[in-house]
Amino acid sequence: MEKESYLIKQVSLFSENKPGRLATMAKAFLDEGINIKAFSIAEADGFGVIRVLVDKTREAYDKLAELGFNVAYTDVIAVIMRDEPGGLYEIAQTLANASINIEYSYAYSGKDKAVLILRVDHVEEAIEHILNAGFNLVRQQEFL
């Protein structure tokens, strides 16, 4: 099992929580032809954390750094879940049974599938348990 093929590079940026910061990021992605596949915004004490999955990870990182954003990569996994009541529970319970902590998550749902993006404390173990429980993971190449 090639666990590393399931590791997805998420671009995280930290910024003051003020008008125009999201627009600046979005405009930079537009200018560079970078497609956002999923994103999340969280706020704490006047600062925001924007987490994005994009088709051109390196270009996104470089452009945001060039614009002065504090940028980092984070490894996440993307689990395909049932898009109906109980879908989230099945995945959360699988990880809980394996004593794997979910540090944060966000999700998206489209015509074809619902996907749960997870940052966990033991990513390789999480991949193994999720696959052994019969779930499917999205491979990094599917975001490119």
Contents of the next structure:
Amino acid sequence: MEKESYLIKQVSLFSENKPGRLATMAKAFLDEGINIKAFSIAEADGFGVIRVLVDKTREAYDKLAELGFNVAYTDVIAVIMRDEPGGLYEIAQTLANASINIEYSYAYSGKDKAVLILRVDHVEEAIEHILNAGFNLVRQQEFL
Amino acid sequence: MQYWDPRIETMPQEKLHEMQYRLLKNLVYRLYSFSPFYQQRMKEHGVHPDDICSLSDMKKLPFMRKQDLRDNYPDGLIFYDHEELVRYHVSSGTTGKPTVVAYTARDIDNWTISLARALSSTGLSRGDVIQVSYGYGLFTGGLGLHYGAERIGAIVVPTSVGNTERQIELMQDLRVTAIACTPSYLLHIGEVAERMGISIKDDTLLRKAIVGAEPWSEKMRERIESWLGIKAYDIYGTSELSGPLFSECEAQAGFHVWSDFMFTEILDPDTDEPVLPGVKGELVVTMLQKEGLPIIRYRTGDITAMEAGICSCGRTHPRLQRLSGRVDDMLIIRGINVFPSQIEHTLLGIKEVGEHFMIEIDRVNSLDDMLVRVEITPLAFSDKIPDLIHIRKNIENQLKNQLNVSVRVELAEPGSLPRFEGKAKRVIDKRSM
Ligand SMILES: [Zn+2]
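To complete the pair, please output the form predicted in complex with its partner chain; the form predicted on its own was given just before.
And the full complex, kicking off with our chain again.
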């Protein structure tokens, strides 16, 4: 189905707050030739969650699981933002108007575009509203 | 309900207490008069048999510890003349010297009667075929159950331990209806049987198991009962008390302690004061009729609690809960006694975490601080922080309800906490460092 093609598989991993966990993950990606496209760390006291979008999602997941990480796939969406003041506001307002809750988000701003990665509670509705409002979504294969 | 000895088993509690007092009085006079060890102990403790005027005067008597048995190896505590003894059992000391227990003919008989009552209370009787898969030999389990089972008129299959496939064949061929063994061996039998293509539930007549001699849990009972289709009854006893002595009845609500054989105290290991029914403490026992090796106020080091009220089976003798740990493992957090086994038990009921855990205790602003580290399972992992905080909060609440002391919980990565072979060392107490 059309909307599903916009779902992006993010790799999430649970990490204790202790030195070297990020380095372990990064080294694993280096060894496997996996390129990180977007990345965030969320932190609570005592533990954190690392979220990554990579070019080789399956390989990344398998490698991290093999290393003993607590790892999961999560569906997120990636919206192209206008790379100027108000770019984030437009998207956030669109979702707020549709009463869609953003569970978390992070963004990157590259040479050619700025992208907002979103985890929302009602993903199909979110895709519909975002497309209807004239925004563009990035598909998984565009990350390759 | 079938009683082995209805007169004793359903005797009103006041009558039992009278009987206990008479037996105790007799015991202390005898020991004071004829046992150099006990006489010296009582003198050192400033107590004379004349001071024992009621059962509650029991608390005036000195304690006895495992170390006393070791110090008097091999026969310093043996009370009767050599000619009166009929058997020795020896427990191998994992630390230090072994301990020797001597039995007179009457000791063996009382031990057997105790088990005859216990086995009858689980519903076993003449016509049952009981496989005794406890070790026979210096260990008390095999021979104890053997005599008890014969006494009730059951047929005994003395398989002892080992050669599990043969045990399963015999179980089928001899139409075994009950087994006495450790809980872990019972699960092992189930697994081996499955590999042989035999279902214990459908292909054997096994319906009851008398299990003990190692720690086990209610979870394990549920597993045994649903998977193998047999009822599992807890049994208790250690060699110092003669051997296995007491088991749960068909109500499965704690094992009945026969008051005419044993006086039971549950004491706060810290203050040595008795605790109320339902509250955990150290089991301290006085064997009222033992001859070869008398036992007075023996600190078993086992943690249990007395069940309140009279059992639905009609037996008036007190019931004790399945052992929940050892005194040596007890922690005192802000004045409250905490056992690692309670934490283990709570965690077993929380599906988001694994079975491994570590406890770290420290003092923060002169207050004890307890941290429990648990591994979050891959299935429970959510990449949303609030979900994880919710899981952590839930574990903290459940532990607090169980322990009556607040606990901090830290979520750890799967596989990151230490694994132990043999005795686990799950506690790091930084207060003394
Ligand atoms: Zn009962």
